[in-house]
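Only one chain comes next, encoded as structure tokens, the form predicted on its own.
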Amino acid sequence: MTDTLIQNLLNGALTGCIYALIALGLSLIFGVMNVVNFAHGDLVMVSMYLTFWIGLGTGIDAAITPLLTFPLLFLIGLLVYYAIIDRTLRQRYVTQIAVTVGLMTFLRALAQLIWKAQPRALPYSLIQGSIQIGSYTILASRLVSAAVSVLVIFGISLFLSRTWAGRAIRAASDDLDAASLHGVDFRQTYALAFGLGSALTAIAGGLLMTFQQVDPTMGVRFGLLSWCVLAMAGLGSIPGLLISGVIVGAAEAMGMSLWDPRARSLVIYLLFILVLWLRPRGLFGRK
């Protein structure tokens, strides 16, 4: 039982790195614009379906499809921002919630219309096989996916700290009025943040499709998980997102191992409530 628990914790921690990548996109949107995007998880679902479609139609491996889906999701993010989000920025929160919930419902219905409710999976991947460490087995797909997620998170961190556009995003997040006085166009900055946050789901979707299937209801799960990771980490700490993602992934695996596979989410949400009760700003949050 101990070996099974450790095995599941390893798998959960590796998957948690992908959860952190998804939450990073959500953090860019919520942290900069203060917009609660309930459709973020469904963008992950759409990215997974696009990966399936491209992989099945062209033979491109799922791990490589983000080269195509990343710019596509970035454009979708820009379209959503200018068509929906920009019009609600100065509206009440209930209006922003309503439009993102509507977008979530639309994406889910669209996925069911195009791909039906049947789960879809790709039959192959370049990163197959496993690595044996003692009595524990690590799937190459999970290990590579975790490594790519960490590299992307590190790359976004460098982008935010080393480039003018990245610093503009951080400035708009900290103090929009002061940033505007220094020449930051808040609408372009918001559009960039929303587009980039949406595009990160393309990388996560491609990595997830290397070892699991997709169905139209998966957006709910990824949406809730990303909010849990973001709330536990708090705003303003990218390393904190990675640590929180690993914690959430490990908690999910622990629930499956020690209790019941059907109760895997229960452990996550109990931990989520406990963290917010003790530290309302999250484990690593600045604000």
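Residue numbers count along the first chain shown, from 1. The term rigid core refers to the most C-alpha atoms you can superpose between the two forms while keeping them within 1.5 Å. This structure is a prediction, so every number in the text was calculated from the model and none was measured. First, how it differs from the form predicted in complex with the partner chain.
Core-superposed comparison between the two forms: the C-alpha position of L10 differs by less than 2 Å.
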The other form holds:
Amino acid sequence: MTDTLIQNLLNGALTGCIYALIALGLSLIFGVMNVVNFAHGDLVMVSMYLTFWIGLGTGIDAAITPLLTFPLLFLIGLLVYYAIIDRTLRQRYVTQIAVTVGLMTFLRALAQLIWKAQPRALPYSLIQGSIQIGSYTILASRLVSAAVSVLVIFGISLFLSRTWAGRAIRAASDDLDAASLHGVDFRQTYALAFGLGSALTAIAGGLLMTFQQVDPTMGVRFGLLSWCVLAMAGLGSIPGLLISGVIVGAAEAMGMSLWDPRARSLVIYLLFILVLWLRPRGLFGRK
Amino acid sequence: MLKEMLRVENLSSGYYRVPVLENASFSVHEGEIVTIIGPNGAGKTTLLKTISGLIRPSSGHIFFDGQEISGAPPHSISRIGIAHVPEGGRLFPNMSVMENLLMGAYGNREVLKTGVLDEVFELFPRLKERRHQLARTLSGGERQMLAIARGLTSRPRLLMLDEPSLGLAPVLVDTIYERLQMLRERGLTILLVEQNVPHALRLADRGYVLENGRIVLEGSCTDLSGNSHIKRHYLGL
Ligand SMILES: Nc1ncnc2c1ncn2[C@@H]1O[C@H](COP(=O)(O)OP(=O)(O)OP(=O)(O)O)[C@@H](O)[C@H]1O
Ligand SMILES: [Mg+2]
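Can you return the structure of this protein in the form predicted in complex with the partner chain rather than the form predicted on its own?
What follows is the whole complex; the chain from before opens it.
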């Protein structure tokens, strides 16, 4: 019993690194333009299907696919920004919520139409084998996925602190008017943040497909858990995001092994409520 | 008389349906320091925000170097050489002092190669010591200095300051005004909005008095200092 629990906790913590990556995308979008993007989790689902599709059609491995899907999702993000989000920035909040909920529903329906309701998985992965630690087995694909997630998160953090475009994103999220007064074109910066935030789901989707299957309804779960990670981390702390991702991943695994595998979303939801209740600004947040 | 740099003609502006500024006209010449004084809520901030493009004017014209700029977005106005140091500083609190200074030059990055950061640090040595600190950890005086310094890193041709003395202890106000005096000696053109009238009139060449959104008085600072309305309402004499 405890062995299974620890095994699941390990797996959960590793998957949690991917959750942190998904939440980083969300935090770029929410932190900069204050848009509550309900479709974020469904972009992960779409990325997973694209990975599946490309893998099946061309034989390109899921771990490699992000090289293709990252630019694609970046473009999709730009398109969504300019076609939808940009037009609702000066609208009431409910309008913004309505359009992103609409997008979420649209993506889910599209996935159901194209790929039908049954779960899909890729038959193999480049990353084979597993590591044995005592009586616990860790799949190499999970380990590599977690490592890649951490590296990408680190890369994004360097981008945000070392490049002009990255600093513009942070400045706009700190004080949009002041950033504009120094030459930041808010529309360009918003589009970049939205594109990048969406593109991160491509990496997450590819990594998840190395050890997991996809179905059209899983977007909700990714949406919920990335909001939970973000709420726990608060805005502005990238290490906090990583720690929160690991906590959420582990909590999900614990709920599944102690309670019921079907309770995973329920556990995340309860955790989300608990965080909002006890620490509305997150454990590591600044504002 | 030197060349006219900024000319504002019959400018009206406000928020949504609330008009604030009505038919304001004034000008700033190259190398000049011009101050706009007026009581709380007169529309001084609204005026600067309209010039820098944060608010669109409802009517009237703004010319910079003879070119119409009214209605242009703030990022392009900053790129043509107008720096607006907003009321209260409006720093990037979660960025370091150095990053704030770099962001000041965001629209004109090439000028960073001209040693502008060294000049700014020479003017405000305190900021050099604190360059790795987050802006939100600075004291009130340091924040205001950083706000001014950030406005300078793009090497603007016109520096617009909105109440640089706001909320500062008298000794710090003196320090800020010493630095502004140094900037004047370097020939920088400044449009200064102030409620601290004695300081503003001492520094500036000319001034305009804004009350209820209208310019009610203008003249050289020597004349304004001697004006009975100014003496009674602004200098408390
Ligand atoms: N965002 C806003 N929306 C609506 N009205 C505003 C807004 N900002 C300012 N006002 C109103 O516009 C008028 C002028 O304000 P403004 O800030 O330009 O005055 P000010 O001269 O800068 O005053 P202060 O010396 O207090 O800074 C005031 O009546 C104020 O209430
Ligand atoms: Mg003001």
